[in-house]
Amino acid sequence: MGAEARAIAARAIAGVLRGASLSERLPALEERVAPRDRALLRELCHGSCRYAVRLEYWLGQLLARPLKTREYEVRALLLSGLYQLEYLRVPPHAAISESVEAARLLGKPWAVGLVNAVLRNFQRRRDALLVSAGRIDAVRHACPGWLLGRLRRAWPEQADKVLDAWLQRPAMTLRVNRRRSDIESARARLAAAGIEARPVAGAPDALRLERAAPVERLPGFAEGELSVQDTGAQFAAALLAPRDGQRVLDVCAAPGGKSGHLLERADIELTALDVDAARLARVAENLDRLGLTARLELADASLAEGAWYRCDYDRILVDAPCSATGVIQRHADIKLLRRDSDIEKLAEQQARILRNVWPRLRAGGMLLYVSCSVLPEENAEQMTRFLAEHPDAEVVPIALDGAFAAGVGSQLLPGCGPWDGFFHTLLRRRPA
């Protein structure tokens, strides 16, 4: 029924409000609701997330007194009434009766009185209240203040396309598999199963699809055929340009997609590293299917110990942990789950890894830097300091058709391409 779905979509919410990603608290959910029903959790879940902002900013309007802290679940449910009423097709008596409902699903029969009321007034509050959200910047946007602060700074004429598209749906690319298939026979593969794809101008393993389809319907999926990749996080294997026989060092490698491309690509003795063992072992799935092999291992690549730190290597990409404001149209839960504070520390780790691993590239060898911020502290700012404390360093020019110059590297920005946030540096290292 469809208040079971909006029960558990308040639950998954009330998790990231408590600091939980949906990527770590949706699947499990997933399983306890009717197949039927699933599609709309997922939405409850991520549109919630996108408009929350706004959402709560509606909900203040609304209530007469705070909610207390620890009511999550309510808040949640709250937070998703309001998101159908206001931009999913959905009837507002359904909408409104069915979260009712869902509060005495889980648990909350005080609150029952309270859903109904709330959800009744936006209704006839509606009009008001978008007037005097439009106001206010962060609330127009659905962005959190400080971010919006950011972005600005950063990306002053670019700043609205990215806001705009932190709003939409994010669209659904693949990557073909160069071993198995190739980009003409995988679309016409696609298009017998009437799902429509097209190539994306400079990147030539993507298909973009024109309407988002599960991964089971993707015929060639289950085979190692396809894999679902962002265009701007193909770039990489690109950039690196691995050849055959070479040693590369995939770093902060998990969930995988970047280490199966360049395993795809050329004939390369991979080794792939990930602080999280359960992350790592999303690497081992993820090239399994994909018929492919590399060394996993379980490390910290700001620590100079373990096995990969007793080897040299002529190709290393650095897939730095970041803010991911970058895919924030793919993961609108880093809305809610992204503090200020939280830059200077992610740059710092950064920096440690940067330092850690560079010594163990060869002379002659090419690191890759690759972020999925739009913030400069994670990107440009991060290379110049590291630049500056390696003389040996020196940054080879990329082009993107379509990036940004962003100090010595480039950065794609959501809405101003087919692809989410990402920065790239290249850097070759000099013979001593």
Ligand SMILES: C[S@@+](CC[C@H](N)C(=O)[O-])C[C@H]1O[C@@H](n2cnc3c(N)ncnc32)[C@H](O)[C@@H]1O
Second form
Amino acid sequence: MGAEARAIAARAIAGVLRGASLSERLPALEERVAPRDRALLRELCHGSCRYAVRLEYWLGQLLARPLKTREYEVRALLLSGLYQLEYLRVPPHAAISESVEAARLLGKPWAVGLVNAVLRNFQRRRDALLVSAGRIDAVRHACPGWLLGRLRRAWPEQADKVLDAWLQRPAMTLRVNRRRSDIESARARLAAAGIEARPVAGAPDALRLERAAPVERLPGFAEGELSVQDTGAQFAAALLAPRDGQRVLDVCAAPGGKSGHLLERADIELTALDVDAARLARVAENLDRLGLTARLELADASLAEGAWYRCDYDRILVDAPCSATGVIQRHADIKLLRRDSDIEKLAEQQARILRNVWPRLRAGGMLLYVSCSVLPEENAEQMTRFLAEHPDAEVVPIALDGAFAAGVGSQLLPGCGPWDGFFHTLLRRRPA
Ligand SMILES: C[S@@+](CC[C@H](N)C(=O)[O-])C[C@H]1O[C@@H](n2cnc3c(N)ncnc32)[C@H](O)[C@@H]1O
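I've shown you the form predicted on its own. Could you give me the structure of the form predicted together with the named molecule?
The next block holds the full complex; its first chain is the one shown before.
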């Protein structure tokens, strides 16, 4: 029992090693394992990615000869085997025998002996391996060296807390749809279903769950009373603060988390853009469930074309594509997928979107720039460059309790509050 889940986990992790995200592959793979094994499958995938840098280091010590690069699935199976032995309360003999069986299920009979030997060897050498892992900064924190370096340079005092948070399982936060419910009644309904939830100071629509629960179990989810949204992502709507009757543009909208929140808070005319058709379809689904409507448009926000570009707006939300380093706790595969060289390219993409969108903001209107990155290149430095090029932009100060000042913006850091890492800068367009 469990060998199948381990084989499927190895496929999903191998996908990450090849460059595909877990959120792309895991939902389809989950369908292929028995419902009782799905939690194990998710745990193996997320946990192995969370600790991959350390697990890879151990694997390097345990293998007599390096594995061939193309053996992604065997490598993934070994990583998840090591993860189980060190970080899960699975009996070691089960972790080893089921991983060995999984090698057969993957059609790799040649790897059966190897998997068995590496995992047993880990058990024998564990104490020494733990000590040596503690001596190398990147291995100790299970964080790629490039990211560790950037984080320590950007946030020298907070870096250790962030790194610790990146090794924890994420909390689950809900947003209560104030058009259909309120915090106290939502909390009472959850409690009646055996789900403990607490309000979050400073985030009036948020309820944080003591333990994550599948959305099907959340009373009121199907009826659009609740959404799953991290606390950090819930500040955008309040900061942009659109008023009834205003025209609002959400330029990087999918899957529609912040679009939904904006519409729950005010009677606005919302245009939601995204460049990705499949993701835009999810905006439609999410808004339908919440009983909200927006004009959806498939468009590239860095190009001055499309119906959206023929209007002016009172409020613009730019929730830019970014490194997602702020949400690593939730998406541990980011540690493996992101490369140092991505940061500059992402910063250029963000700058193109900002420059293109700015002229569509009415004089006196406000634009909120948001990223779920913790890196200044995508955040404070991005904003400083933008302000230097746009004399008609002025910064509106933001007061978020628990956030750190970051140049002309405000940075929430994981591990330093009940949220993922988000950066915000609010700009007003001066009248001409
Ligand atoms: C951080 S996610 C947005 C999350 C969303 N605002 C929410 O709260 O649910 C960034 C989005 O930007 C979209 N995107 C990336 N480049 C874009 C572009 N040039 N134009 C429009 N959308 C873009 C991506 O497809 C992705 O859905």
